[in-house]
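What follows is one chain in C-alpha cells, specifically the form predicted on its own.
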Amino acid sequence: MNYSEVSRRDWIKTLGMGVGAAALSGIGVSTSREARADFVHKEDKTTGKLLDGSQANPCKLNADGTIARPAISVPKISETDVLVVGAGPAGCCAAIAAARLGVKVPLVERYGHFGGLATGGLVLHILGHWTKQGDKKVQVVQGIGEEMMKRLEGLPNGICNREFGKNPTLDSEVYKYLLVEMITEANIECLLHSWCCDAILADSPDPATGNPVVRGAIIQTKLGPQAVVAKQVVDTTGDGDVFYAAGAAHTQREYDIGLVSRIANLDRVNPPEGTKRPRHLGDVSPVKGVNWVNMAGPSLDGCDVRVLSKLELQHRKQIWKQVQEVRSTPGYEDVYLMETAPQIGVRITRVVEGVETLTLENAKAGKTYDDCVGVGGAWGGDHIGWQVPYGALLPKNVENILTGGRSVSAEPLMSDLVRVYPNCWVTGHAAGVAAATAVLEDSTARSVNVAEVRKNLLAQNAYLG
C-alpha cells in the first residue's frame, strides 16, 4: 500500500498512539512525491502563526555572574497510569508488560527511535541469557524478551545463531521495526524525541515512609518542558535521569565508553593466499557480508558532556582509520564502513541504592529471594544463575519510582552482568509488572504484593527459577 492510498485515519491508527494520536489531529499525508520549492512550480503554503517573542522566558545573567532560571509553569500534557522514561530494552518491556495488564503507559525516549543501544548503538549481540545447570544449559530469559527473539525469526535477516544454548546476533533496523509492531499492538502512547529533564514530586512525603513520592517527569521537547504526571513511575533511562532528579540516593560510576560500528562487503573478500587477516573484522550479523564491530573504549564518566563530545570525535576518527587499515589489506579493498552507531555505547553510569543489592558473592552461591522477580544469566552460560530480588528495583529513599536495566542496585562486578540487553529485558519487564501491579492495587511500589507481582509475571511467561 503507498501513502496516497492510505486515509488520514488510518493512518493516525496505524500509528498506535493511543490518547496521544489526538495530538497528531492536524497531521494529513502528502500524496505529493516531492517537494518543489523552483519559481516554475512554486505553490502558495500554509505561512503559519507569527510569534512577537513574548512566549520566551529565558534564564537571565546576573551581574554577580550567576545564572537565573524563572519560575514558570509546565504544561501538562498526559495523566496516566505508569509512565515509562526511556525506551532501551529494559523500558520497551517495561511499557509492554504493564500495558498487557490494561493500566495505561506512555513511553518517553530521547531518541526517534526505540531499542537504545540495541539499536541505536548497534549492540547487535545477544548474551547473558543462558545459565549452568549440572551439565545443562538453561535459558533463563523468558517472558517479553523471548518473545522479541522468536517474532525476530519471522522477520528477514531479524537474527541468526539462534541455536540452542548459542548467543544469537539480531539486525539493529528489523528490531526497531519489531519493537515499533509491539509497542504499537499494546496501544502504548508514545513520546519520542523527549528528555526527561525533571521529576515531579508530590506536595506531601509519604506518610509512612516520610519519604519524597514521585508524580511523574518532566520532559524537555521543541515545544519546551512539558509535564506526564503518573500514578507510578519506571525510569529506564540507562543514566537513572528520573530517580536522580528525584533525589535519590545512587552511585555514581565510570565504565568503558565505546562506540559501535558497522562493516560491509565483507562477502566479496578474497585475499592471496597467505595473507594475514587483518584486525578490526567484528563479528557476524543476519545481513550477508555485514559485520559489526564493538569498541571498549577509555572508562569514564558518561553523565559528562564534555566527556561524551570528546569520544564521538576520538572515535569516529579511530574507526574510520580501522577501517582504512582492512582496506589497505590485499583482498579486502572492497570492505566500506557501512555504519557507524548514532548513539554512543554507554554502559553503566548511575546506579541506585535499592532496598537490596545484587552482589557476586550472593550470586555466585546462588541465593534465593522470597521476591524473586527474575533470573538472570551468563555471558557464555558458564556458570549458574543468579535471582533479582524485587528490592534491587527499588530505591531505598524514594517512592513510586521503579528502574530497571542497567542502573538496577548492584555492586560493580554485577552491573557488569546486569547491563547486558536480555538482563535488562528481565528486570525492565519486572518493574513494568510491578508498576501496574501498584497501579490495580492503588498501593506504592514499596506496599505492592509482590506475590501478585510474580502471579502477573508468571502469566507473562517470565522465567523465576
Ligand SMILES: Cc1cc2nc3c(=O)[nH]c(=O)nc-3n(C[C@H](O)[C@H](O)[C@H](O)COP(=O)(O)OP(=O)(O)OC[C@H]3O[C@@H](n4cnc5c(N)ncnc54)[C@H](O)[C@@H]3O)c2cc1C
Given for the second form:
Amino acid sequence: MNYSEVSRRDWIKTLGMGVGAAALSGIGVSTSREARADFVHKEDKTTGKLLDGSQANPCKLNADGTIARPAISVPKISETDVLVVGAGPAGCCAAIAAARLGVKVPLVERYGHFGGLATGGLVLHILGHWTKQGDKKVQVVQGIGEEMMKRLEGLPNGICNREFGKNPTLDSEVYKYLLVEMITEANIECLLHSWCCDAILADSPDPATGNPVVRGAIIQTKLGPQAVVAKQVVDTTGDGDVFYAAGAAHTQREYDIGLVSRIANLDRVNPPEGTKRPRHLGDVSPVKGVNWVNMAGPSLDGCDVRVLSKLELQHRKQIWKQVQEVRSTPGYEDVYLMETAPQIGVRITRVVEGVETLTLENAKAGKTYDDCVGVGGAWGGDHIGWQVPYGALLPKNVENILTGGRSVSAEPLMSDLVRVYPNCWVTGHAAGVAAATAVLEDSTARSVNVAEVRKNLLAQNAYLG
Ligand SMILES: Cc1cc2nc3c(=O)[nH]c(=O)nc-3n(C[C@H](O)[C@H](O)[C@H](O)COP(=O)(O)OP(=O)(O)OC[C@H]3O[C@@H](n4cnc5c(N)ncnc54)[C@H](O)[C@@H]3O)c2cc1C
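Starting from the form predicted on its own, produce the coordinates for the form predicted in complex with the ligand.
The complete assembly is shown below, putting the previous chain first.
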C-alpha cells in the first residue's frame, strides 16, 4: 500500500464522509477491525528489511560501565538550500523570509506546532517593538513581525492592545493558526515532531578559515535518526542545539525558568465591595475573561533534563495553589485554571560567541554598524533603538550556520533585550534573508555580501534604522 492511498483514505475519514461517500468514490473503506489488517507492515518501509528485530542497532553497555553508540549510516530525507531548525518566533521569520527569496527551505521543529515560547510557552505579551526617538515613539520591529501582528488583527481574538505606543498581547491558538497559514503560503517543507540531535559537518574544514563547515543536521524521529543536508543552516532552537553540536564557541546562561498559565472566567468575577484583589491574576489576553499568568522561577540550567523535570512538577503545584487562592477570594469562585503551558518557559541557555557581541553600553550609546541587519526595541519603548550587526548572528569559529532569536551573541544584560520576541522576529528575519542570500550568491554565511542582505531585508519591509 502506498502513502497516497493512506492519505486519501484518511482524508475521507477526516472529512467525516464515512463509508457511503467512500464507496461512491470507489475506495472500499470498512469500519470493521479485521479489514484494517492491510495497515500491517512486515518490512521496514525505508530499507525493505523484515521487521524481525535484526534492524535494531542499539547502544552497548561496556564492562567498564561506559556506553558506546555504534556507528551507523543515517538515511538522508532532504537535500536543500536553507535548513531552519526551531520554529519559534525567530525560526518562523527566518524560514518565511528565506522561502520568499525563492530558495528551498525545510523547517524542523520538535513539537507539533509553530511559535515556540509564544505559543507552546504561552508567552503572549509582545514586549519591545517600540523605541524612543526624541520625544516620539517609533516602531522599530517591522518586516515579517509587523506583518504577523497585522494579520493577527484580522483574525478573531488574534491580538489586543495594538494601539500606537502600547505593548500588544496575542492569543497563542490564533498565532499557531496564523503561522500554519504563513508557512504553507511560503511553500516551506515542514518537518514537525523532529528533534534535532546532531549537526552534520563537511568532511574537510573551510580552506579559508580552517573552521568546521556545517552541512545540515540530524533529526531524531520515530523512524530513528534522519539527515537533512543543506547549503546553509539557521539555528533558531533558542538553545543553540545545532551550533552547540557543531562545536561553536558559546556561553551557557541560567535565568528564571518559569511556567506560564492561563486562567479563565475573569469576566464573571463579582467581588463584594472592599474585597482585596487576589494575587496571581496575570494580564489581559485577547480572549474575553482569559488572562495569561507569567512566572519568574529559579535561575538554573535550562538544558538539564533533571532540572526541567523537577521544575515542571514544582511549578505545576505552585500554579494549582495560586489558582485555588484566587478561587477562595469572595467573588472569584468561578475563576479556573484553563491551561498550563505545554512547554516550560526557559528564558535563556546557550548564547553563541559571534563575530560581534551586542552590549548594553553600545545599545544605550546608539552605536551604529555598517552591517546593520535590524533594529531592536526596548521593553517599554522607553529608550533608543539598538542596531543588530550581522556579526552578532554569525558564530566566530564555525562556517555556514547563523543564529537568530534568544541565542544571538550578546552580553548577559543585553540578552534581556535580545530575547523578547519581537526582537527575535527581527534577528530571525535577518538570519533567514542572509542564509538565502548566501545560497543565491553561492557564497558562505561569512563571506555573503551584506549590502545585498540589507537590500533583500529592505525589500521585505524590514526596518534598518
Ligand atoms: C516565562 C517567560 C516569560 C517571557 N515573557 C516575555 C514577554 O512578556 N514578552 C516577550 O516579548 N518575551 C518574553 N519572553 C521571552 C520570549 O518568549 C522568548 O525569548 C522568545 O520566544 C524566544 O524566541 P526564539 O524563537 O529565539 O526561541 P523559542 O521561542 O524558544 O523557540 C525555539 C523553537 O525551537 C524548537 N526547538 C528547540 N530545540 C529544538 C531541537 N533540538 N530540535 C527541533 N526543534 C527545537 C522549540 O520547540 C521552539 O519551537 C519570556 C520568556 C519566558 C520563558
